[in-house]
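Just the one chain here, the form predicted on its own, laid out as C-alpha cells.
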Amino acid sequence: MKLGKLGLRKLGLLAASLAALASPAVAQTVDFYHDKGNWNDAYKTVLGPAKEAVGIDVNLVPYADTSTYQAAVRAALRTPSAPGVFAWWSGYRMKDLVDAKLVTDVGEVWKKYTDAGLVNPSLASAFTFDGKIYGVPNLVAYWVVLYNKKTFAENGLEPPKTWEELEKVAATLKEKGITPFGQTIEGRWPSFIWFQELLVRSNPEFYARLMTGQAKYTDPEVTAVLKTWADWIGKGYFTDPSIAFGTSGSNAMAGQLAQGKLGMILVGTWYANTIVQSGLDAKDLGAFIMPNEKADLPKSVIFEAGPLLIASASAQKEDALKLADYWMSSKAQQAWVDAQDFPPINKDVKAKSPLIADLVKEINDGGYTSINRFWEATPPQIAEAAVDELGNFMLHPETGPQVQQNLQALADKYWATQQ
C-alpha cells in the first residue's frame, strides 16, 4: 500500500507523538523566592539535584531589601502565580498568613521524618497553629553560651553543669578582671536575649503562657527573674550594654571574647563564625547550653527557626510539597549543613564543625525540649516595643516594678483585640 504526502505527514506527527510520550518526564519548575542573598548560592547547591532526584526544577528568586521582599510575597500570595515555595518567619510572625489560609499545612512532610525518627517532633513547635504545621526548617539555630576554652582553662574554669557552678564561674571571672557575660542594646532586639533565657531557666512553663497572653508581665516569676538580673548587673557580670554586637558594622563584644576580656556571650549558634571572624582560633571557642536554675526542671534549649512556606493559592502547590519532601531528605540537609555549618535537623545528617556536631549531639541524646525564641513565641506587637522596655531596665534596673507595668500594659492592648 502507498501512502500519499498526507498520509506520511500523518504518520510522522503520529511518530513524533509517540516518541514524546516514551521520553522521560519534562522537570516542573518551582519558584523559591528568598530575601537572603548571601545563602544564594548554598540554596543553588542543595537544589540544585531536585531536578533530577524529584523532577522538580528550581528557580531562585532572591531579592536584596527585606521590606520589597515582604511586600512582594505578600502581593502575590492570593493568585496562581505566588511562589511554589517562599523563605520567612516563624511562630507569631507567620501568624496572619496562617490566619489568612496563605500557606499550606506540610504536616504529612513532617510525619514522614518524625515517625522514622529522623527528626525532633519539637522543631515544628514553631511552625504549628492549631494542631497543624505549615512551615518545614529553613534556618534552624540554638541558644547557647559561647565562650573562650582559653580563658576558662587558664582561671581554672570548667562549662558549669549546675545553676550554681554558673554563678560561681561568673564570680572567678569577675574576680579576675574579666567580664563574665556580654549583653547590649545595640540594634534594640538583643535585648530579649537575657529576659527569655532567665525566664526559661528558671519556670519555662510559665514562659510559654506568658508569650501567648495567658501569664502576665506582672507576676511573681518575672519579678524574680528581673530580681536576679539587676542582682548580676549590680555585680558587674555584664558588659556594658551599648557594646556593639554587630548590627552597625563593628563587633567589639565578639572581640572581647576572642582577646580574653570578656568570658562567654548568650547567643544563637550563628554567633560562632563571627567570634572566630573576630581572631579566636575556632578550636579554642567552646559552647554549653545554659544550666537550669532548678535541678528538677526539664532540659531545654532555646532555638530558632526560619521556616519555608508553601503558598495555597500557587499553582506550583504539588511540585512545591515535593519539593519540601526533598529538602527534609538526608541529602539534601547534608548538603545545607556543609554550605551553611548550620545544626543539622536530620538526625542522618553530620555536622560541618566539632562545635556544631557536639551540641546537636547533646541536645538529641539528651532528650532536650527545643523552646521557640521570644522574638518569634511572642505577637511582633508586644515583641517590638518590649524590646525597648527591657534595654530601658538593662541601663536602669532600679525600674523593675515600673518595667514590668508597662509590658503588661503593652500585652493588655494586644490580646484584648483578640478576644
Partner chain sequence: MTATIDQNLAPALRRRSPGRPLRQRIVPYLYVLPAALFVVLFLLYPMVLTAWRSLTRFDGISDPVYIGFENFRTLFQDPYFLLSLRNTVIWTVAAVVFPVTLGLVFALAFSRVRWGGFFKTVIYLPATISAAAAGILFSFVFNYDNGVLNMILRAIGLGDLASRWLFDVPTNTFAMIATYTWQQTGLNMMLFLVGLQGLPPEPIEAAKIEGCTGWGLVRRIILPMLMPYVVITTLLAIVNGFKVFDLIWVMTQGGPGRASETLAVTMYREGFILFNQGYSASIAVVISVVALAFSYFYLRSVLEQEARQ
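Please show me the structure of the same protein in the form predicted together with its partner chain, now that we have looked at it in the form predicted on its own.
So it's only the chain below, everything else dropped.
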C-alpha cells in the first residue's frame, strides 16, 4: 500500500496525538469515592488545583447513602477498577480491609510530613496496623460540648470545669425551662454518644478494655454509667430522643440550640457548621471538653479520625499516592480547613474559626490524651448492634439491666469468633 502525502500527514498527526496522550504533561485521572455528599464542593475546591500542582485530575464520586457506599466500595476493592482514593472509617472499621490486604501502606507519605515536623505522628495511630500506616486523615474531629454563649450569659452560667459544675449548669438550665442537653436516636448511630462520653468521664481505662473485649457490658462500671444517664433522663436534662439531628434532612437539634431552647450538644466539632447554618452567630457558639466525673482522672478528649485510603488493586494506585501526598501538603490542608472549619492537622495550617483554634490550643497545651470514638474503637459487629440497644435504653431507661445483658451477649458472640 502506498501512502500519499495526505496519508503521511494523517499518520504524523496520529503519532503526535499518541505521543501527547503518553506525555506526563497530560493529567492522570484518579477516582475519589466518598459518602459525604455535602462535602463534595469542599473536595472540589481542595482537589481542583491538584491538576496543576501534581498533574492529577480528580474525579469525585459522591454517594448519598453510606450503606450503599460501603457495599459498592467493598465489592470493587478486589478489582482493578477499585477507586484510587476512597473515604473510610478508622480503627476496627478499616481493620478487615487491612487484614485482606486491600489497602495500600502510605507510611512514606506520612514520613515526609512527620520528618519535617509538620504533622504529629501520633495522629496516625487510628490508621496504623502492625506498625504500618494505611490512611491519610480525611477529617479529625474532637467530641466536645457545643453551647450557646448567649443562653449561658443570660442565665449567669460559665462553661463548667468540674463534674459538679456541669451538673449545676444542667440543673440551672432546666429550672429556667431550657433543655440542658441534646440527645437523639435519629439515624441509629448517635445513641452511642452519651454512652461513650459518660464511660470515658468516669473510667477511661475501663472504656479502653471494654472496646477490646477485655471488660464486660455487665460490669458495675457500665451499670453506674447507665444509672447516671437514666437519672439525667428522669430529671428532664435531655431532649426527646426522637429529635432530628440532620440524618433525615431536618436539623431540629441545631435549631433549638440556636434559638436558645436547648443549652448544650455533645457532638463532633464538625457539627459547629450545622449550628451556625441553623441561625446561631458563629461568635455566640462556644465549646468545652466535658469535665471528668472524678477530679483525679487524666485529662482526655474523644476524637474521631476518618481516613482516605488507597486501594491496593486499583490501576490508579501510583497516582493516588501522589494525590495523598498533595492532600497532606500545607496548601491543600489550609484549603480543606478553610472550607470545613476542621481542626488542622498540619502545623503550618491555621484554624478557620476561633472556636476550633482555641480548642486545638487547649488540647495541645493542656496535656489531653486522645481517645478513639466508640464507633471505630470497637468492632462494627458490636457497635452496629449496640447502638440499637442503647437507643432502646434512651427510649426506656428502666431497661438498663436487660440492655447490659443484650450488649454483653453481642460482645460474647463476636469475641468468641476471634479466638
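From a predicted model like this one, the values you see are computed outputs, not experimental measurements. Residue numbers count along the first chain shown, from 1.
- Hinge annotation between the two forms, restricted to Leu395, Trp232, Gly366, Lys352, points to Lys352 (rigid-part boundary).
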